[in-house]
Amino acid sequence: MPSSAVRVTAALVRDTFREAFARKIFWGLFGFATVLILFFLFIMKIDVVEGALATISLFGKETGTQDVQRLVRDVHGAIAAFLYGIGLFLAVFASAGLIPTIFEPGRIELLLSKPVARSHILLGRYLGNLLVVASNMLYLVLAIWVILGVKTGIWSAAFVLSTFATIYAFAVLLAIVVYVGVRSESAVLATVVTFGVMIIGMIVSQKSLLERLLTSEWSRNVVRGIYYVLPKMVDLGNISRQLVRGQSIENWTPVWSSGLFGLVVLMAGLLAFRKRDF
């Protein structure tokens, strides 16, 4: 890439990250993080014994002993649970806002007087939105790690390794809120077709359900389409937890095939924004 185009990229990655501070939506995820971080700093006591046991107490109360190395399993099969089920919705929820804005009278002609190729524009605000998320989801998943790896001395890279699965979906994700954004310049709609995918994708996951339920072949059939089609986040959750316990993985196709949804979608956006006249 040449080194101009490094240039404006960075500064469009610089301005989503301004907009995402002023708008409230940086510090709001980073405060939420804390909290989180702070909970297992100060509240969560664990008390090594011999290197194979763990008292655990938990707002002064004490649990009991357990394995320590099934603890740290546990948290961390739960943090990586929740940054992927409750920390996409937030994820999604908090960027849909910054996609639509660039759209806003004067800004977008401001944008487009400088002499940067459209597709650069919303290539640069994606990047900057998916950097945004990213680097809170990692300061969490991070600072949890070295906490608990100083209390317990069990170090598992496997954790900090499943968070780029989170991250990995909310790319995809994020190419839904672009393209929705590019054609409606609407944050609440981009949200609300975002969350729809997800929940139908859910849904068709259990495939193997429906299609029993169902009593004819061509509705089957949609079933199986759709699932195809769209992203799937329920197998991305399970490859997720399956490094978080050390797992290799079997079966890449909800992958490479929810990555090229993202590709196809993203790539739908970047041609309608090309085609927009302002």
Second form
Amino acid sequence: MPSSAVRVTAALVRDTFREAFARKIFWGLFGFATVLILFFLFIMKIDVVEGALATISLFGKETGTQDVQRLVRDVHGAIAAFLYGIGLFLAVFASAGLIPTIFEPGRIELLLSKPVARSHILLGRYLGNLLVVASNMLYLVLAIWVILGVKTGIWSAAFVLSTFATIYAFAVLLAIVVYVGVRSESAVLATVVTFGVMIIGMIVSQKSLLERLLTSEWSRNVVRGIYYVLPKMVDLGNISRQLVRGQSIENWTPVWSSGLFGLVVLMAGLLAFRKRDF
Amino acid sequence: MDCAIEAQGLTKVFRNRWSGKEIRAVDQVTLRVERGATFGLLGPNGAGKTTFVKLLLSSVHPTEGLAKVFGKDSRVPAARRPIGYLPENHRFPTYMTGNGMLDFYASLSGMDRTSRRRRGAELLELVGLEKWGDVRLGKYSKGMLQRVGLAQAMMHSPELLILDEPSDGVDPIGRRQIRDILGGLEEKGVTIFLNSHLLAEVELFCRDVAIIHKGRVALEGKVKDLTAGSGYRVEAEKVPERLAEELRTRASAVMAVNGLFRFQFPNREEANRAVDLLRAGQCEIESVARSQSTLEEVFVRTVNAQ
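Right, and the form predicted together with its partner chain of this protein, after the form predicted alone?
Every component of the complex follows; first up is the chain already shown.
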């Protein structure tokens, strides 16, 4: 028998999924993932020649013979990069509305009247939102992993592992959505601020270049400060790529510092939610 | 007798972030609702009724004072376990079905799956929506939403039911049905706290009321005490002109409609003397009763006096 806390968490997660289904968010992401899977299943053909070489053909046109190991690694890398870049934007854009909807007048009062701590309600919703996106990402990656594995006989666990880096990055971004959502109750503002953080993070990730371009030490310090505070989305993307290539991760700073940022922002969101009147 | 609700100096001040202007929505409210009571909270629009309810449920934090539910500080989540709540202007998620909605909110109240299913079916039948359980709430009428909302509030068999305008949008038959359901709960000892602007409904159902005005409790007490007048009313027909004139001098008020005289006397002695005179004058006495005010009259008097 599940404990009351588990039951409440499960109910909140289930409700997020139900809302994601009803608002076509889940089906949108699922459909997008399915289209990509079908592309790999039917459009992209890989013929393995003598076990080590393979030819790849798109829409019937061959691209030449390559080393099969390298080919699979490149395809995995391309998908991981695509998922990290476009997938993250898409996931934030599609699912940002799932957090602020619970603050709607007439809905929040009833939720708060239940014997559940406010932080539990918000974390349950956060977890639900994370799982909606994670399940679609895993669906896409696992399906492609199986298709390529069956076609080539190469089963690289690193590709699947790299998905968790993308999910981790989404978890950090979702914390921003939660914070802005609690403060503003606006899905649009939550999305815009999150995209803003992503874009600024990308710009300041070119720290060395910016430091060369900037003339004053003060402005260089500002760039450094922003870089160290904001989540390091570009660096996390590089880690995802390194994972796909089976390379060891030498610098874990982007992982823990981005996680710390997400944790602090999520805590701030929880605190703001606890203090608010509805 | 122990208390279901106890508010001590409860105050809520809303401050405008930009202008700094303050609004005292609830101001030093001290109120007790006994366990098993049927209590009505009345007040004009903007009096602070809904804010008071939100303070009880901790969706609004008090500026001063304390609210307790069955002896527990209302800010503690466990204090809300024995409460069933139907908010005013609720917005149940329209993607849920009736069954799904009952199941979701009951899960948050800590009910296990078997109990949720059994109780959900029972309550949908009780509110007359047994055939609508699998239909999305977006298809429900306003009255149906009120009834399924009431079922939601009753799912975990609460000891205290807080209902904010429960009859809003419900037709007269539905209102009667809701009143009967609440009557059944009252018999089981459930405390019912009704926040309504429908005074007749509160008068019919509640034994205790409080009138809140400008954030303060303006009047509270038992409905029968508040509506009981201090005088007596005598109604009679075929009253001769001379006797009517004499009684007019003794009565505090007289009204004559279609030959029926209605005399209002300030005390029992005057009423008895009038009855003697009417009998001696061969008049037909229609009724003798202690005069009463309606709750509406009490309400208007109280609000106007503030």
